[in-house]
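Only one chain is included here, represented as structure tokens and corresponding to the form predicted on its own.
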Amino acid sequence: MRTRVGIIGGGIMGLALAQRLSARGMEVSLFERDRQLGGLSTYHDYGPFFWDRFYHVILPSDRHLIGFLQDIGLKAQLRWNPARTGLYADRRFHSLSNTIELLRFPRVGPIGKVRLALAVLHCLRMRDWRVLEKVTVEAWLTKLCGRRTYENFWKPLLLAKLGEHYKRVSAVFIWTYITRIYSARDRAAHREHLGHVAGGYRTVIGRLGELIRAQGGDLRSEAAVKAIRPRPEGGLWIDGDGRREPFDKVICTSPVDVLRRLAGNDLLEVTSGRTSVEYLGVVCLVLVTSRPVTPFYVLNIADARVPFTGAIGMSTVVSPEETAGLYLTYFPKYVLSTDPLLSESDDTIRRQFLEGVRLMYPELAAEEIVGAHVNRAMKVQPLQVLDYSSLVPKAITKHPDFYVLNTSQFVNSTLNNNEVIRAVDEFVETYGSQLEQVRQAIPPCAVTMA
């Protein structure tokens, strides 16, 4: 008898769970409220081609993600390219892609550069990340590098990654960022190398769908779950779209606030000094152009006149052959998930952000812009404030057949798909045997709700 498992949430976490569990012989049904699977890693129709809705790359050190891609037969589809990093400040573009360019960087003095190098080295050697939870990232970096180096080098990076709320974030953020990004460097060439799967995450999502369905799994988009309820005889009900379906086990990958709405007190206890985790959202203008806009994969911006906080030159690491001979550049701005900007119309955001593009790239002609797309997400990543690991709500399941796995549990890492796969694999290793145990046979059919 196969265990019937219901998975709530069709992002990469939910899809990876579905693949891992179906490969172990379980009968999986996945519920995703949006039209497309993939969550933050889903794809977008840019007209002549499809590519990721938001920007994603793979680092050479992403061993969990790379191993997962190998397991699902996509490692041969990995493509690697060198990448450049830059900073826009004082109406100039500064390349910071290697040691020589950093030494020539005029906004940081000689002593500041030495302190900067020592700060990175200190970060790489740190193992006890918990001590960094007690200090803000701004205070920590200022102490290590000095105010001038902080303002001219680190602050633009923090703005690009966290928006204006970086001042509330602990130093754990920069520790995880440095240790991950440093691994992308080719030590011999002193250059960063970044990877992607040919065809983007559309290829990954498509392959996962094929594998899950081949094992008898069921993937449902536009399937909003209304409630999760216990069954007296064991297992749980999933209510949604007028149907009530029985499952042996249910795993929820939704944020804590969604989890509270779906599961009652008989299934879940949330213990914390805070009612919910604060999340960052993102608004992102994506330009499709007939020529390259930027030579940098990551361009941090230190200019208050510009409405976005970074420029991501995806076509510096992805061949234009994969994007119909066109070039793709992302212009993101990160804000709290409650920020009014997330509710602005596409036309308003497009107009404001294009003004910033013209300010930075006045030579880009209007006829060279093939498309200007606005993508947004309400909840991209938790805001890791001071003492985040002790403040984050602890979702304690009170039913033996109900499980929770979500990104709020990432307390000492940045949110990326390598960490998602690591969390999934650890979950399956810990609970896989429990998930395979069925206490009582359940009827295979759904019940129509009155």
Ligand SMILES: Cc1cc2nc3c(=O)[nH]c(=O)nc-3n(C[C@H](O)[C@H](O)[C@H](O)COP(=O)(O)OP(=O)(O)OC[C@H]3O[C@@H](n4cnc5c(N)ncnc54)[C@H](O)[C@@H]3O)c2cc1C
Second form
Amino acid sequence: MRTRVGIIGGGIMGLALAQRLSARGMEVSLFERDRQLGGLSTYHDYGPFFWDRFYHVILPSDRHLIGFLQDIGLKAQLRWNPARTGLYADRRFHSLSNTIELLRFPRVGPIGKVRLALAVLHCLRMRDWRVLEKVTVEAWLTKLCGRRTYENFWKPLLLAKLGEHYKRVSAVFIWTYITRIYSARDRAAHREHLGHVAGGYRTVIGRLGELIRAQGGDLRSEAAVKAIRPRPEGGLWIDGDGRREPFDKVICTSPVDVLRRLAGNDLLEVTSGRTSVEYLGVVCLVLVTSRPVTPFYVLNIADARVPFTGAIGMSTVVSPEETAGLYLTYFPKYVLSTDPLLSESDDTIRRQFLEGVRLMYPELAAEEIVGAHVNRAMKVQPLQVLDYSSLVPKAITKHPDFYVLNTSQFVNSTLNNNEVIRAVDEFVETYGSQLEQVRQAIPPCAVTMA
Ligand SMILES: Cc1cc2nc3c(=O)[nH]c(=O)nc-3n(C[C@H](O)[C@H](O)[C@H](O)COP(=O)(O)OP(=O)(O)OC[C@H]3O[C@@H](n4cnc5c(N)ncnc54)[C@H](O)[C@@H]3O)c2cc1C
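Would you generate the structure of this protein in the form predicted in complex with this ligand, following the form predicted on its own above?
Below: every chain and molecule of the assembly, starting with the one above.
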């Protein structure tokens, strides 16, 4: 008898879970609220081609993700390309892609450069991230590197990654960031290279769909789950769109606030932290152009006139052959999920952000802009403020057939798909056999609710 598993959320976490569990012989049904599968890693129709809605790359050190791509037969589709990093400040572009360029960087003096190198080394050697939860990232970096280096080097990076609210974020953020970025540089094979799967995440999502369906799995989009209820005979009901379906096991991958709405007190205990968690959202202008806009994959921006805080040159690491001979650049701005910018019209955002593009790249002619798309996500990641690990609401399931796995609970890592796959594999390793044990056969039928 195959276990019937219901998975809520069709992002990479839900899809990877569905693939792993159906490969073990379970009968999986996945419920996704949106029209398209993939969640934050989904794709977008840019007209002549599809590419990721938000910019995604793979680091050489993403071993869980690369292992997963190998398992689903996509390793041969991985492409690696060198990537450059820069900073826009004082109306100039500074390249900061290697040690020589860093040594030449005029905004940080010689002593500042030595302190910068020592700060990175210190970070790489640190193991106990908990001490960093007690100090703001601004205070910690200023102490290690000095005020001038902080203002001229670190602050633009923090603004690009966290928006204006970086001041409330703890030093754990920079520790996780530096550890992830520098671990990538250690690998001799792809030194400072960034990877992607040919065709972007659309290829990954498509392959996962094929594999899950081939194992008898059922993937449903536009299928928002409204409630999860216990069945007196064992297992659970999933309610959605006027249907109630029985499952032996249910796994929820959506954030804790969604979980709270779906599951009652008989299923879930949420130990709330001292205050509620604030989330960052992102607004992103995506330009499709007939010529390259920037030579940098990441350009951090320190210029108050510009309404976005970074420029991501996707076409510096993805061959234009993959994007219909055109060039793709993302201009993101991170804001709190309550910020009015997230509910501004596409036209307003497009107009404001294009003004910033014109300021930085006056040579880019209007006729060279083939498309200007506005993508946004309300909740991307929690704002990791001081003592964040004690604030995170912990979701504890009270029902033996109900499981929770989501990124809200990550406290000492940045949000990335390597961490997502690591968490999925750990979950399957821990609970795989438990999930295979069915307590009582469930008739495979749905009930229409009045
Ligand atoms: C701008 C940006 C850049 C990024 N860059 C990178 C990168 O370079 N490298 C990298 O590895 N990662 C990157 N990431 C992170 C990556 O996108 C995430 O790690 C990943 O997409 C998280 O997947 P998830 O499945 O956990 O969550 P989500 O993608 O949020 O999926 C959750 C899903 O649950 C669904 N859902 C919610 N409620 C319900 C309901 N009631 N019923 C049914 N479905 C429901 C949602 O619609 C959603 O599809 C980036 C993210 C952003 C926003």
